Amino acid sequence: MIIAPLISLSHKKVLVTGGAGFIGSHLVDALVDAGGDVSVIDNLSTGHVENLTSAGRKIRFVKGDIQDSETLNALSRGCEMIFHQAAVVSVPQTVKNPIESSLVNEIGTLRVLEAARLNGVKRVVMASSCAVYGDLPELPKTEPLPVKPLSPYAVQKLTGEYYAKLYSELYGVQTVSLRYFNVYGARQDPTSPYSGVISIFMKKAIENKRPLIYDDGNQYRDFVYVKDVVKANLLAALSEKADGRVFNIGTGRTITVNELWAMIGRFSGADATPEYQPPRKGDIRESRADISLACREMGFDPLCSFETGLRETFDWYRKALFLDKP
């Protein structure tokens, strides 16, 4: 699947904020194929150093932390566009801690902002969800639905996206806001209790162990391959008719929790039974995107099918695991 032809940065700065994690990391792939000078900083709280080998000595690394503006500005200088992905993206992490959550979700994507503005950055494309609709029944999620966020997490993002706008009404830095559906790819931490459900299905299917499933399982979700999320970044960095706008990224289609492992194990030679507890508190039973905005205005077009997206998922954890097989 080919991105970086979608744009041409022939060496103009960018930054990326948390770029040493999962769809950052894969951003700055891209960004560096399109002949960027790229910059990150995360501080590793969830991301992973790792993560950046391929792009090797291309990118200007630094540990830091988006709350820091002097570090921010220094960074910011003379970019031409900022790719925010720097969040806390558990859920459950975010009831658990919602001011330290906040600190990061709110103040530090306001200091992004900030940092944005008093640099002259032309464009600043943020990483939203499609949290913020919360579980009101209308199905597929239009941008226009109302909102009703469930979560500390929810309620940051859409806090994120007004000021966006703000940002691009009142000051003239150009925002673009991304709600991503549920994205899933190679490089997912899937230690983590916090990870995606693909990527711990992923390790549980190798090791051939029970996985977890909250609540019944016949909940559905929109799954986006990273790699089409990865274009959808770039193609709302080059959009003229998406500034202070925001924009649903997924497929318009959906799998159950069930079926997902199913599949799994249909490939993968796992047959363990899943184990269901009860519903985590702020999880959404039904997702799905509608993306014809995204389409019509951005020439947004998801182009890798689910089955070969977690194909090539799964062969990657199988040898990132140091499991894989003949």
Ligand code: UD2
Second form
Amino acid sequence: MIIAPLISLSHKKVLVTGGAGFIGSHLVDALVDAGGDVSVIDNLSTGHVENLTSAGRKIRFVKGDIQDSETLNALSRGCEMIFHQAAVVSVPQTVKNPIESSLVNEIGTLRVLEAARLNGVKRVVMASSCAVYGDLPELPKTEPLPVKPLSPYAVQKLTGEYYAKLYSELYGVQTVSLRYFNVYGARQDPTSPYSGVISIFMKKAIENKRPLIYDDGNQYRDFVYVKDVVKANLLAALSEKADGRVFNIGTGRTITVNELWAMIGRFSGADATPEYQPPRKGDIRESRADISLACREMGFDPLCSFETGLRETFDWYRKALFLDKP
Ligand code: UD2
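Now that we've seen the form predicted on its own, could you pull up the form predicted together with this ligand?
Entire complex below, previous chain first.
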């Protein structure tokens, strides 16, 4: 799926934090396509410079940390927009290191907002997470529902949302927070047991190994393709009505884990029988976004069908994992 450039940036300066990561690097590609003058700051703790191969020399890449205000200030000067994607994204890592991760996810976020304020950046688009909803039973998730953060990660993301709103109201820095549901696509790291299920299943299918399915496999998620998440970011950067607000970014549709493996099997030829294991501790059973607010207020429309997104993702993993082999 090719997303026609939604916006023309004609040399406008934009900054992407975490731009060498899974989602950030796709955003960088789209911003370059739109003609933006793109800078990236990434400390490469989980990102990879290889993710920026297609953006190549068209961007300014700085290996640096969002805790370094001096670098952030230098990169924010003259910027119209900041897309803040940098974070410790592993929930278990934030459970293990609540303080270290809060320095990145909370103080780092505050430093990004402060750099925006000091340098007159017009708008900051922030990556938040559906993790803020926790395990409350109401479905689908709408933005006004109560939140129940169950991990340091979820608390940190929620704190970021509160700061974003505050910066909009108190300082007039326009901000938009996007609560991503289960994002999938090329460049997602499949190597940790806590990687996204789609990346793990892709690797299993290519290696013709049996996947592990926790619980009975009938639990479901709202999987959203990374290119639709990029689109949401571009809309959030431009939408008149988005300032100071929080939006769910998913599809409103769901797929069970069993259906997911069956679909991957259909087009990959993998026919391994899953190995079923007891539920993973802390897992929620069901998740689905209500995206009507983002559709109504920002014109968000996740166009990519799950089948198409999954196929494109599989093709990428096949190439990436094949090329990795000696
Ligand atoms: C996602 C986020 C997590 C947190 C949470 C908030 C990812 C990778 N994880 O967790 O960080 O924000 O949402 O709600 O984005 N599964 C298997 N086999 C596997 C791996 C997973 O059966 O090898 C199942 C798992 O038990 C779960 C489903 O697949 O039911 C999705 O797992 P996930 O880790 O991709 O995502 P999720 O929603 O649990």
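A quick note: this is a predicted structure, and the numbers were derived from the prediction, not measured. If you superpose the two forms and keep the largest set of C-alpha atoms that fall within 1.5 Å, you have the rigid core. Numbering follows the first chain given and starts at 1.
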Post core alignment: Ile213 C-alpha displaced by 2 Å or more between these two forms: yes
Quick check on Ile284: with the core superposed, does its CA move 2 angstroms or more between these two forms? yes
